[in-house]
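A lone chain, given as structure tokens: the form predicted on its own.
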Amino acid sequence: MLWINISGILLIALIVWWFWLYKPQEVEVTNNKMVIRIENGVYTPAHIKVKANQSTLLAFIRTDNSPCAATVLIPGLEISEEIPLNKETVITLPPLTTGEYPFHCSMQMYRGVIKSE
């Protein structure tokens, strides 16, 4: 009985860490261009830091053949782009004001954030 309780507490701690405490690594754009790979159900990197008031190029390369991954949406910038399989697709971001701009696939299963500072 004790082991079941300990296992339950550990499972709850893991869920709290995963959903509320985990902070993914943020990658800063250098030379105004970032390559983002879409594979295995995730964007890599998914948390991108860009300089405010400066245009940026995001190059998406999709190797994930899921139809959900075929579209990238950046709702805050009204950008919707089809990403063909195994080809680079470049999206030009306009100069951004400071803030966060989430991006995702058409079903919002793949997610990422562009943070402008």
Second form
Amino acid sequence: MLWINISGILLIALIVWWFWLYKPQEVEVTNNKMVIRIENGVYTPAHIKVKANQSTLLAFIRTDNSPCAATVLIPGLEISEEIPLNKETVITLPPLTTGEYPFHCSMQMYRGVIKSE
Amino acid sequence: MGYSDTDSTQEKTSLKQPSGSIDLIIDGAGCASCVGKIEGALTSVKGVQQAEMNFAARTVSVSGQAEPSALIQAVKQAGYSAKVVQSSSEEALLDEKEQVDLAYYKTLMRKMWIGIALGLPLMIYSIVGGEMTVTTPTERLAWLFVGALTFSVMYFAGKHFFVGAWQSFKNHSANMDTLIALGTGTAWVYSMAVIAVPELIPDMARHVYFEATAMIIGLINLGLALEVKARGRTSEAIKRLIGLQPKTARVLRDGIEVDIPIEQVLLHDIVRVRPGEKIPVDGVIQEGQTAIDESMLTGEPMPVVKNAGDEVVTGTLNKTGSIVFKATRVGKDTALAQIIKMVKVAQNSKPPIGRLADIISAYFVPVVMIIAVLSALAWLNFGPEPALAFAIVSATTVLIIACPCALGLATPMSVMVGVGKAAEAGVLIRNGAALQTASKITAMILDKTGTITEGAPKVTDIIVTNGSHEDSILQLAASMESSSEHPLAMAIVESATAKGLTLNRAENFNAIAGHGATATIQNQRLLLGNEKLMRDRKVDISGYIETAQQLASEAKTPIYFAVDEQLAAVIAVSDPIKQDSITAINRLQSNGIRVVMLTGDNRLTAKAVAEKVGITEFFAEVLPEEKAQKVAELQQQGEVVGMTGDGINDAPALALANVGFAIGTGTDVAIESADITLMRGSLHGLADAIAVSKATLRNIKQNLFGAFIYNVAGVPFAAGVLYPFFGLLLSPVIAGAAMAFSSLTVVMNANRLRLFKAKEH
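For comparison with the form predicted on its own, please write out the form predicted together with the partner chain.
Up next: the whole complex, starting with the chain shown before.
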């Protein structure tokens, strides 16, 4: 039983580390444009690094036909955009001040973050 | 929700297809032989697959992936000129969305039946006392077969959960797929372990849970399918707004009238609209007179008479005459397109009440996974036999019931319906925060001119002081005021124009905010304004103060007119009170809202108007900059203040108020500057906005309560906290059903808002 309990506690530690403490690799935007795919319940890439004080284009391509995936919201920038299936939808980000700007679908089950540096 | 239909190869391949076509309007194509020349020039451009010209409409549709500038250049080289047509394409997008949703609904229903087809018989078997344990080799073989069938269900009906969960896991995030995949996967793996190595599992725990796996997958697919259907109804308001725009327009091209698709109408095109037809784009009437029914856009039932020079707005109905107008806004720039865009943005913005749910949603899934592990450990350490089976069941049930998707939906669904509902009543709510704050308003400040009154004053009396002729005084005053855009000045100018008086050019015109204006005409120094202005300029008005007061007590605004510092006349201007202002104000007051009137007008006129409409608290002779100060004063008294105004001069007060209501025509500045825009002039819009706002907030609270109940009550119940006291433990199948229907409950409750009607007294 001791080993089971230890395993359980290790599993909890793993959950905490994997989902909260681990810092996923950020993908840097080049040429002011980044293509983000929405498929299988996630944004790929979901962690995006942009240059501060510079306008950036985010091109979303959705192949995931869940209705939740059809809207991308960036609350910090008051952006809410419908993303049609299988079509590139470009969202223009204004020049951002340094900081993090989360984005998500309408139910917040798909999540990503834009880091401006 | 984190679901995708990965079976759809059609969708994936379609990404490689050309993304669409570009429409060009061609100038200078006067003969049919031009068609081949233009089409040939365009198809020679790299990336163009096809170019098809509609000669009658002078448009060409180009498919492929060419740059618009290259197309324009090619047409130019062929000897013509071309412009890109801006497409509004809202309706096309909506149609496409509906088709995608329908296909997704059918896929989910098919998957639901696959799950139910296996899960239901197994569940009935267990309910009627069938043996769900593995004790004999025959049972082992039979359950192995069922296990294989369940795996097929997981593959064909639940693969998307597992793919989504894996993608999400790789991305260091957890979503609804994670919980479903973990829950159903755990139940299946445990059941297969019971079959594969029964000797390692205690006798009492050799129970299989294939019915749970199959039923959960079936039920969650059913819940999702029903949610897709219900979601479609929430965007009904947008569909109605989009439906207002006609599909074609009759446009003058190269001297002939042609019917062309609405997307092909260009700026400055000359458009003809016959009686009974809808206005296709925004414009200014060039010829004709008609009455236009704007009720679809503003809720205002009375048709409005329009003449040459008046504006017409897309989607409104031309009732009586044939008109020709010049297009001033087309495609995405029309007032209707702007309204649709604004409503869509507002529908997706969240009020502050949703923030708690957002924070919870963000952390919820990993927290639930931890609770599931803790629950399993608690059962293993302290639970009765078979502890392992109890541990698996409770962990599975916790994972299944805890999905926060209903929580994520609770606020946006209500906001979507509420904002749409308001838009149908001609009330444009800019964002979720305004929607929430409007429900808490305790004091409403109303500007007088243009808000309570029509805002179209008329000259009623001219009392001359020195024996001059009324008309010559009016001519002089109107000449001076022709440079002003103040409503009172416009009344004087209109009165002179109606009498056919010729206006002279004024020099040195100077408007003094809150006071009046000064100017010079033929070396005469003119002053037109209120008592303050006359006193400042030392004009003796003592003999006419009583006259002015008498006029003011009749709800007329007295204006003093002086020539060379001598009082020449008192001109009375009256602005009629809007027909329904009294009932609308009464409606606000009966809802417990303190109504306050603000006006730059003199105290007596203000008092007379306030008395007529039933307002007891008013501030007169308020300068534009003082309006914001009055808002601040009320806020300091602890009131949640709504400010209603119609002009740019109200902007500071509108911005400072907790909620700014603009009375606008639904275009440009009014929409952009205010929190809420009342498309029609009626103050009933205020009461409607507050009523919709209250109903929406109530609906959000119901949704949040419903969603929280599923999670807050469901998770401990699933973990087994009631077992020691009542011997109750939630079945994973019930948890699956509850989880699937929690989102549906929220969506359906939000849809109830569609039936809401604000009561007019």
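The term rigid core refers to the maximal set of C-alpha atoms that superpose within 1.5 Å between the two forms. This is a predicted model, so every value here is computed, not measured. Positions refer to the first chain, counted from 1.
For A13, the Cα coordinates differ by 2 angstroms or more between the two forms after the core has been superposed.
Lined up on the core, Y22 has its CA atom moved by 2.4 Å between the two forms.
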